[in-house]
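Shown here is one chain on its own, the form predicted alone, set out as structure tokens.
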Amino acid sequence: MDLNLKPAETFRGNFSAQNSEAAIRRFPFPFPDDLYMYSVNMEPHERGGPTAAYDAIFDLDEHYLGECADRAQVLADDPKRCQVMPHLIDAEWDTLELLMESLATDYPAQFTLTRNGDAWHWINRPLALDQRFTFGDAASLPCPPFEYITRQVQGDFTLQDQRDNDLFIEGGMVTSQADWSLNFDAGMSFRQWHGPVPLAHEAGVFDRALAYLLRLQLGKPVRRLNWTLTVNPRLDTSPENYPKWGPDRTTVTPENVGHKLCLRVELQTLTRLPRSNGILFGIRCYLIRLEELVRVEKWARRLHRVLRDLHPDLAAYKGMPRYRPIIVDYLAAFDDGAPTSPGTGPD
């Protein structure tokens, strides 16, 4: 696959990031129906899906340079956004191998991996990186292996250690999260980590999800979508930086809602790792302004209906109680009442 990379855009400050027509059409729209209720909604993670966002094992797109630059800025300001507990060193090398192999396979014009035993040579052309290192020897890299490779991939990653019939989040690179903190959640069990989600616990969603993930097989990754709403195309909406982005919620008006409000979708992937037997949880974040999304008529109709009829507890959890009526009124103008076709892909 080819990457038509834009020059680095900003996901803070003047928020210059915007989606081309191609990026809009490849967006992983998360709603297969006109009504939404939180669910596990997992499926095999294979190449191919409703849009081009599913064509690679780890999706990269036109925003690659801007997102890597934003990650570097977050880490410079707060190095704790990347941390891995020492006992997960095998999982670090598992992650590096998986990501390098996947990128070199799916984007050969941009990435090259050459191996001669433990002597590896990695080339990342977009970031002008040319690194020779010894696989298994962390001293041969400029930073720990998990940090080294996840600095070069869009989206966040966490490492789950499996023991005692549970999963524990004990490592991660988290710089584009939707209002949760790696530093706070590190060491938590699966149910503790998902504690804030309303309604799903009572429905047994997380009990079923945990049982499923504990049986996740090597070579058979799975994926699901999650979503929320964000004011401005801001990647870093962390609790640590709430004073920077929280006040944005008071700036949404009927006049600017289409430009300021973004649907934020996470394409989440879960992959069993071979040496450590841990799970790599990828959280690939996509942002699309409402004024961009409504160019796809099916998505405009469906998003209006989903948000209009959303359970109040879920609306609060998704971060929009204050401006929900403004969003629904804006989207109503694009809903002519026509039926929407099945699935999440554009017509």
Given for the second form:
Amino acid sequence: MDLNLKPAETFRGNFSAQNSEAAIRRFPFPFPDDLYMYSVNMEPHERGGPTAAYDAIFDLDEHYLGECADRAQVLADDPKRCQVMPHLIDAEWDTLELLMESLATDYPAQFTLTRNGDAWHWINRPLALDQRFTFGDAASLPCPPFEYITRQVQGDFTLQDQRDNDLFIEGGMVTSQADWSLNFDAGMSFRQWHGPVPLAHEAGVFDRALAYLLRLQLGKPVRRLNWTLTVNPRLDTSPENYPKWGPDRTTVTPENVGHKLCLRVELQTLTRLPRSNGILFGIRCYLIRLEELVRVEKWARRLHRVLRDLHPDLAAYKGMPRYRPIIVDYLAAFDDGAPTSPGTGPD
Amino acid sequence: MRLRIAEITVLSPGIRKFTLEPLAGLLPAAGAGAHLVFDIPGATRVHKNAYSLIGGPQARTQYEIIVRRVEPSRGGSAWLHEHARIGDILEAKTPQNLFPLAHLAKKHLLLSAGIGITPFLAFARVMRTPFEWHHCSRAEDSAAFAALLPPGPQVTLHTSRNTLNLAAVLGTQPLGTHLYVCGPELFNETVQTMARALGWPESKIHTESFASAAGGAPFIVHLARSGQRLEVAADQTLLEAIEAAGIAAPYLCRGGACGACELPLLQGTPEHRDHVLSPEQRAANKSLMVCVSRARTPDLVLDF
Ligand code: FES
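Next, give the form predicted together with the partner chain, keeping in mind that what was shown is the form predicted alone.
Every component of the complex follows; first up is the chain already shown.
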């Protein structure tokens, strides 16, 4: 698969991150309709979809170097952003194996995995890593296996143990989250974790989702999309760092909204892990500035309608009451009222 | 996934071990407790049999299963015993694990009988927590099982009914012990009933089951709009039957959770297996989720 990496851009400070024309076209736009409703929008995660973001099992794009650097910085400031409970050691190795195999298959020019029994050899050319290690022996890697591999992949990951008909978040690498915290959530059950979402409970959405996930099969991963809005392309909008990013929200004006405001989409994947029987939850974050998004006419029209007509409770949950009119006004200029085509891909 | 029979080992007149290997590349990893469903040719139809994998979790190059010849033969095991040859190729599904070890257990208590030994052979290879294993066998199979069981004081082979004092074993376990039971139906029931009577919580009792969402009695479905009549086989879902007829039906999760595959029902009574419809909606008998649900009546008529 083609993968053209940009030199590292920043997702903090001066926010140099931009999407190229190709990156815009591959954005996983999340709205299948002009009206947004919360639902169990899970589907099998197979290679291929409305845009190229669905072509790999774990998608990498032009921002790879910048995102890996941002993660390294977050971990240097706060090592607790990566933690795994000791009883999930099998799940750590499951994750390492899954990610290495997927990357080496989808991006052979960048990654190579060679193995001879338990003697493994991993090459990551973009990050200039060349590592020989013994699968199953954590001492043979420079850091624990889950941390080792998730430092080399875009997107956050959590590990869920399954027991007593529930899932428990007991590990994760979480450095680019939309306002939730691993430290606070680790050890929580699926129900507790999803507690705060409005409306969803009324529809029994989470009971259904949980029942489905408990039966998630090996070799049959699933995916769903989630979305929110973020001011500036900032990956790390954690509760711990609220003082750093919270004030950004007051800086949105009609003049700068197109440049500053980003649609933040998470391509979430859920994969059953073989040895541990746990579930790996991947949360791959994509940020696109409104001024970039409106270059796809269909998306501009639809996003305008979705945000204009959003249910007030969901609008509050997505954290946008204050500047929503500014966004809707900005997008209105790109909506001529023409019907939008089915599906989420660009026309 | 296609697997080649690489080795057949006769363990006793009625018990054989099969070693299976991929035609190319590596096999999907499978954890202790996982089972494999594969297609076994039969005289009149293909049998889908499930067997526990006995190999350790590192086994990416081969799977091992142990097959007892079932009397009277149900087909699959007889073919494996009489006709299977080294080099034969079998079609299999990706292994699934419905019998995993509990990671937070302080101790594991394994109770097996007969061919129920198989998942525990995989367990024993990956144990990091103290365990105690009692295996019960008929006298004629005891030599075969003795050779398979790992050595050590934590493993006991019982060849007569009377040497396993179930009440004593179940009644003297430390707090935090998880119980795993695998054997013939009667054995499983006896052990579970006694465990419950002794106060074991349900969350600490585990039994193997191969039950799959797809399985059930065959039935007929009529698609009213296209006038088609389809047979839904025992090992096929209604959704798969519709797709096999070349008709595209809506779906997302294929697991009864999302509601995308709901189709309106005109006649018949479904056996609902989804997590979407409420009891009231089920009672209304107006629709079903075709990815998992089946029929209680011989026929269903769908408005589709
Ligand atoms: S496809 Fe989701 S419920 Fe059937």
